[in-house]
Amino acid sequence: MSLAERVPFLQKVGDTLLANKQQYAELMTAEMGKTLKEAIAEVEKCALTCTFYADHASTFLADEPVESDAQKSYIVYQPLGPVLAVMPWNFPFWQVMRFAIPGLLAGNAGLLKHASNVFGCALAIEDVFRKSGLPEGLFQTLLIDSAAVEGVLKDQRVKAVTLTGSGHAGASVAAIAGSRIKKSVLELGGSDALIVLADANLEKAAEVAVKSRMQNAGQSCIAAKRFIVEKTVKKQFTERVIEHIRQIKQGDPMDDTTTMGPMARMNLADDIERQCHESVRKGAKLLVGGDRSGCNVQPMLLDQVKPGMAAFDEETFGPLAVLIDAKDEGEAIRLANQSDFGLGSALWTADAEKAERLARQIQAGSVFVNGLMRSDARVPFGGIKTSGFGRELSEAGIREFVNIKTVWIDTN
């Protein structure tokens, strides 16, 4: 198919998602526990991304003329073939669709190995493409365990791989891909810094910080996890953060009044509890939260967190926010960069010139100034350091899994 022929199919994918969003959202909530409101918003975001790429793919993948010594030279963007996607459970539809939508539009086929606790979502996603009229087999869900990934990736028909998940999983998959000289894109963990400077709008910063940290029960790689605050405003900021945390209502995730559901698995709740307790033993102070009933973990806020504590050094994948003192903006940047991770970050200040200067100093794949850290189809998404490599979304994402081919033509 030509790109022009592919676009209507992807537009139909968006329509299918919206027509069945309640069904898909309820499935997500049942399998991994996010609130129904968050799940509906996730399906809607996937549909919006279909529209974005349908509108812009022809520009992103158009032949590009290049001035050279040749009579004619240009760049073409051609598909690689089947791409394996190894995806996590925390955003069961969005993580898959942000690969599949640009990947299929670029002309590739998709093979999905989803997390085992969201196999229902995995089959539903395959059905979305089937209902939308795409050729049978163009997007396939593989109901396999992690041990089978190596065999699939080594198959000569599979040309590339994308993985969203842990550092360990990413390193393993990248090593297998590298051994076969296959392209890989990795979106791994994060310990994102949210820097609050003395001139920031403290109320808005606190509101967004809590929303970022606690959405999806804190199970988000790009959530604000380390609140680095200038000392002169830390007391006022902390008071506002505590207020917003106390407004969170836990309960049945199917209930519209619930604002935070349970964590997805018991071992994840165990791990976030361990990170909190280990940090307290090293001198951190628990200001609020910490009670637990099974997978329901009360939102926690730790103060006096320093390098060397689990809550500073490790990725915390649950409802745990931490406060870190900074004497000035220079120390705030240093503390933000004192991490093995480099996925996202946020900076709060009223000084636009300062914001642009400091944003360039933060070691991360994205910096959001006075706003919520998030992925958005219009801009590239991905990390540096142990947060991965390659980019998803935008023009950069659709060009990750194509052959960027030079055509150079001379007369005889």
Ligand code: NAP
Contents of the next structure:
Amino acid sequence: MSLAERVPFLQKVGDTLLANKQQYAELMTAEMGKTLKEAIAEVEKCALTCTFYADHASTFLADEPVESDAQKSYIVYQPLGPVLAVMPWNFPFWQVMRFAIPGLLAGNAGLLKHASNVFGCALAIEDVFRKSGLPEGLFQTLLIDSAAVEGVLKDQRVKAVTLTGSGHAGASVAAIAGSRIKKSVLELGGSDALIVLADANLEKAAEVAVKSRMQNAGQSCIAAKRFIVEKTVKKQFTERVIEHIRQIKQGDPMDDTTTMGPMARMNLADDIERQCHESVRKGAKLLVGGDRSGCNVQPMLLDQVKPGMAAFDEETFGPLAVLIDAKDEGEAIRLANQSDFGLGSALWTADAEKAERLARQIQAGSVFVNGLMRSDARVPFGGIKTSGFGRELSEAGIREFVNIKTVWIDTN
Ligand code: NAP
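Right, the form predicted alone is done; let's see the coordinates for the form predicted in complex with this ligand.
Full complex below, order starting with the chain above.
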């Protein structure tokens, strides 16, 4: 199919998502516990991304003339073929769709190995493409466990792989891809810093910090995992953070008034509890939360967190916010960069010039100034250091799985 033929199919995918959003959202909530409201917003975001790429794919993938000493030279963007997607459970629709929409528009086929706890979503996503009239098999869900990924990736029909998940899984899959000289994109963990400088709007910063950390029960790769706060405003910021944390209402994720559902699996709740306890043993102070009933972990706020503690050094994938003191902006940047990860980050300051200067110093794939760190189809998404490589979304994302072919024509 030409790109012009593919576009209407992807527009239809957006329509199918919206027409069935309640059903898909309920499935996500049932399988991994996010609130129904969050799940509905997730389906809507996928549909919006269909519209974005349907509107822009012809620009992103248009032939590009290049000035050279040839009579004519240009670049064409051509599909690679079937791409394997190994995906996590935390945003069961969004993680898959942000790969699949640009991937299919670029002319590739998609094979999905979804996380084992969201196989219902995996089948539903395959059905979205079927219902939208895409040719049979163009997007296919494989209900396999992680040990079977190697065989699929080594199959010569599979041309590339994208993985969103932990560093452990990413390293393993990228090594297999490397052994067969296949392209890989890795979207891995993060330990995003949220820096609050003394001149920041503390009310807004605290509200957004808590939202960023606690949404999806804290299970987001780009959650604000380390609040790094200039000492002079630490007390005021902390008071506001506590107020916002106290407003979180835990309970039945299907209930409209619930703002935090359970964590997705018992072992994830065990992990966050361990990270909190270990940090407290090394001198951190628990200011709020910490009770637990099964997968329901009461949102926690840890103060006096320092390098060398689990809550600073490791990725925390649950409702645990941490406060880290910085004596000035220089120390704030040093602490932000003192991490193996480099996914997202946020910076709060009223000084626009300072914001742009410091944004360049932060070692991360994104810096959001005075706003919520988020993924947005219009801008590239991805990390550096152990947060991975390659980009999703925007023009950068649709060009990850294409052959960027040079055509150089001379006269005889
Ligand atoms: P995970 O254990 O790595 O699982 C992710 C996916 O990889 C699942 O489909 C899993 O299958 C599969 N998998 C696990 N080990 C594998 C292996 N050795 N070989 C092949 N496939 C393997 O990650 P998770 O704990 O579910 O997800 C949370 C992690 O994902 C966090 O670190 C989070 O930060 C990261 N994440 C990153 C982004 C991003 O965009 N950068 C977005 C969301 C999440 P099974 O379920 O069958 O084990």
